[in-house]
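Here we start with a single chain on its own, the form predicted on its own, put down as structure tokens.
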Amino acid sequence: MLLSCDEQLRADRFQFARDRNRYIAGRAMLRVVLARQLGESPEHISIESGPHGKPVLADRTAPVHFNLAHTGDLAILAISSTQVPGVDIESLERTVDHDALAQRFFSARENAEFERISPATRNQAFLARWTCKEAVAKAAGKGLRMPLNQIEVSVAPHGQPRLLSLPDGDARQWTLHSIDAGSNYVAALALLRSS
């Protein structure tokens, strides 16, 4: 089996079929990636969790970052070996009270915009919206602990969408794009020069 040990007992540990097998794809997945990408066996690869959770190549100085976000059966991945990596993506049929979403977790320049958008698009803006953020807080190793409505992008309706401000950051040393999953998702990816 490609898993590690500790992530054999980590699918172990999820009380539904689907969700194990979803998760036990995606890392299999990541090994043979990485794998190719080292040069090495996918079942050599160390994969170990960083200060915040997020998953890192246990040898700190092979020259490739990763990031992985999954919707149900799709899943995303970004490698390089230049920039970090944050990628998210969620399904235009997932149901949320975006409004009271963008309240909590929008600035308020990103509120007014988004207060300007028609009610027939305002799903798929926030969950554009909601991806870039996510991908930046993946990207710096921090996840949904880092405050969203302090990661502010400007999204575009036809456009690549822009990282304007983040906490403890410099927005200039950051890229988003936003990625075509298909006509039922919304993805995003964040890229983080790596020094």
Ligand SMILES: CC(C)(COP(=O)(O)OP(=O)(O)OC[C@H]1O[C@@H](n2cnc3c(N)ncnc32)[C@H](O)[C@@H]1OP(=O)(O)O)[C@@H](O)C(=O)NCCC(=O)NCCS
Given for the second form:
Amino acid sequence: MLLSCDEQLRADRFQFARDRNRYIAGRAMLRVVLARQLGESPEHISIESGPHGKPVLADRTAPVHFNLAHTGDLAILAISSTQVPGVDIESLERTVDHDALAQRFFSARENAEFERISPATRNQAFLARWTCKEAVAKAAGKGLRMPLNQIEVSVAPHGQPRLLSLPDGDARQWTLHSIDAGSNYVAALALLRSS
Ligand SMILES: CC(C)(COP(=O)(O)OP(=O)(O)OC[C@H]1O[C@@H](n2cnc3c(N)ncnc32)[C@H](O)[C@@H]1OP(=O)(O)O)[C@@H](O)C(=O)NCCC(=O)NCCS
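Okay, that one was the form predicted on its own. Can I see the form predicted together with the named molecule too?
So here's everything in the complex, that chain up top.
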């Protein structure tokens, strides 16, 4: 078994087999990729949780940072030796009240940009911004505890998104990338330069 005892216990707590299998597949993929990078065997890699639940290597001196996201049957893993990644992926099939969520989680500047987008492409445009914000929050390790309306992003129709500001830290230390995960998904990667 590739997974640690803690991971196996967590897997056992899922109510539905589908969710359990997705968790096991994600953690197994993570271990195999980390093992290749670190030159260790997958089952010997020690993964801990940070203060807000972010999985990190127990050996904080190891020059490897990673982050994982899932939606449905798809998982996405980012790994880097020089930057701290955060990733998020969402399905376009998930319908959300994007105008209400934008009012709540977007800044005034973001809402001004968002309101100019035609209704036909609003769902995609909302998720493009949402995934960028969540990717930043996940790289920072706080997840949705971070005030998302203070993670300001700009997403142009062509070209890569940009981080404009965040509650703590210097936005210039960050880069954002939209990821092509197929026509049914929207995904983003945030990278924080590690010193
Ligand atoms: C992290 C968080 C944004 C995940 O949101 P989500 O849309 O449900 O899930 P995603 O698919 O995007 O990401 C899940 C993965 O992110 C990673 N993750 C978990 N917590 C994380 C955190 N605080 N920061 C970054 N990544 C985190 C895990 O690898 C997780 O997958 P796994 O459990 O299979 O290993 C959300 O759970 C959150 O805000 N958590 C932090 C605050 C919190 O409530 N913590 C409680 C535990 S102390």
